[in-house]
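Below sits a lone chain in structure tokens, taken as the form predicted on its own.
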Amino acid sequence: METVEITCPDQVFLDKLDRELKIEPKDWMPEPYRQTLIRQISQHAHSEIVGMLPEGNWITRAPSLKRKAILLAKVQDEAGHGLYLYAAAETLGISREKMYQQLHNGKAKYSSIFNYPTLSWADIGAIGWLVDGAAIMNQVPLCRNSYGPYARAMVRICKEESFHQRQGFEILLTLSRGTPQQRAMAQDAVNRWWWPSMMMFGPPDASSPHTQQSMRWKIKRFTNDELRQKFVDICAEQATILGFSLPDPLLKWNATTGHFDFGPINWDEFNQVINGNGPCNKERLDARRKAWDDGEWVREAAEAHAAKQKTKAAAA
């Protein structure tokens, strides 16, 4: 009688990790596996969408037309980032709708860093070189994160990202050739956003409750202190370029490590802004809860308009 060997789907799932092919959202997958992934790409959403308003704050202020006309551009990518990560959250099974009350009712995060204020146009080069470089030592490895839908999503949006760094850096850069009101005004912004961006990685490595379980479902592939080490060692080269300090007086480079050393995080700081008690947390939250309230009659037109739509084709 010829034997019929019978494979478990968690054999399946973790065969296709060890050989490195992507999780399609039809696949058998843990059930850990998908919360995890809906819990942290809903965040990434979250952030993009969130981290419209700091900048979006900026675009009447822009000092030229041409600044304002590359602002929008750059807020409107970020809407568009938000809305493929949405859009990929959706195939493992949450609706967006849920996605926004999770947020809207404190259940749901988003980044630490649009949590903080932009006090003058400095800010919006300190925040597209150092917010957006940090998303992107972040976002790179997660274009060959194991969820097939999550790493196509991420391929666009590193190709943005990446153009934002340089118009940040650009924005500092120009400003570091001007006044010496405009040099101080951009060491300054460099001053505040530096630790909350260094922040942006998470939890040191010791106290992250994801990461190793991320790791081992190759839905990270470098740990948080991996990251924010490579992203110290990148700033501090670009800053002597720029001609801007970083605020830590302990960053030097070790020659024996082949990294720069740097002094220690503020981790009370942040726990206190992801726990809802940073300068600007209720502020971004009305702001969302206030754009979903006022977006209530397009959402019913379109529901109407797609059920006119689908009666029509019935009756035809």
Second form
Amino acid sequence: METVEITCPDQVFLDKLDRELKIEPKDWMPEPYRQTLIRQISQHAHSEIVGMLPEGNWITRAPSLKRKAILLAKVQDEAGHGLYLYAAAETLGISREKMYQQLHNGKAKYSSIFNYPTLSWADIGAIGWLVDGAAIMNQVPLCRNSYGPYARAMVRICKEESFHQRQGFEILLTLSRGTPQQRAMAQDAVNRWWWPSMMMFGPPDASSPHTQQSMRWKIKRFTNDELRQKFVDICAEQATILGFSLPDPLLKWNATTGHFDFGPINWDEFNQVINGNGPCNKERLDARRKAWDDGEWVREAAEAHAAKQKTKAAAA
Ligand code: FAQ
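Given the form predicted on its own above, what does the protein look like in the form predicted in complex with Phenylacetyl coenzyme A?
Now the full complex is given, and it begins with the chain already shown.
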């Protein structure tokens, strides 16, 4: 009698992970893998669109037409990133409406960094240099994550993010060569954005509930602390080129480890911010909810148009 070899779906899944093959939407996947991806990708998408708010605040006040056009393009890019990411999450079986609902009712998180205010033009430079810099550090490895639609979306996002980072660096470089007041304004922005940028990488590995499993599933390729250290090492060097100091008296090159040592991070502040009590949490969520309500007529019009097209097509 002919023997048929039966391979369990989870064995196929693990085998694909081992061989660095991508998991695609129609492939079998363990339910917790699907849920982890939905959580991470949707929170990432929310971060992109909430991240438009602090910068959008400066489009009309950017110091020249050129700066306005650049900032406008950057903020539009963030909307595009949100779109690719929501689309990637939808392939896992969750609807766009459900994801928005989770953002609006506070069930889904978005990056802690976007709960801080943008107080001066130099903040746009600091966001580009530090926030986009941290985002790239975290997101380049995501181009190699095991879920195909997420990995592919990340390739384009990272290309655009590296432009954003340079844009911020260039704003700060210009200010660093400006008047004493401009230099002071830029240093103040760097001081305020440094520690929140360090928090973007998430809790320390020892208190990160998801890292170990996500590393096994090859969703994450580095731990939170590994990426944070890479970020510190790069920024410490770049700050010297810019001529700004980083607000950490314990930041110091360590020849033994080959890395910069840095001071303690205020995890109480991080926990407050991710639990809804940061300086701008309420303002950000109110703005997103208002955008949803204001957009109702657009959704209705799009649906009416689609229904009309369908009727026309059926009649043809
Ligand atoms: N903020 O166990 P872990 C950008 C939550 S996009 C808020 O370490 P995980 C572009 C975490 O969700 C920035 N919550 O979790 C831009 C979890 O809570 P949950 C966003 C945070 O997922 C630039 C809990 O803490 N980037 O900047 C944060 O393995 C300029 C336990 O944490 C991404 O989303 C945080 N910082 O690792 C746009 C990248 N950290 O869900 C506009 C993709 C942690 O159990 C302007 N995401 N939490 O309730 C990731 O790489 C990961 O999800 C981490 C967290 C690394 C963020």
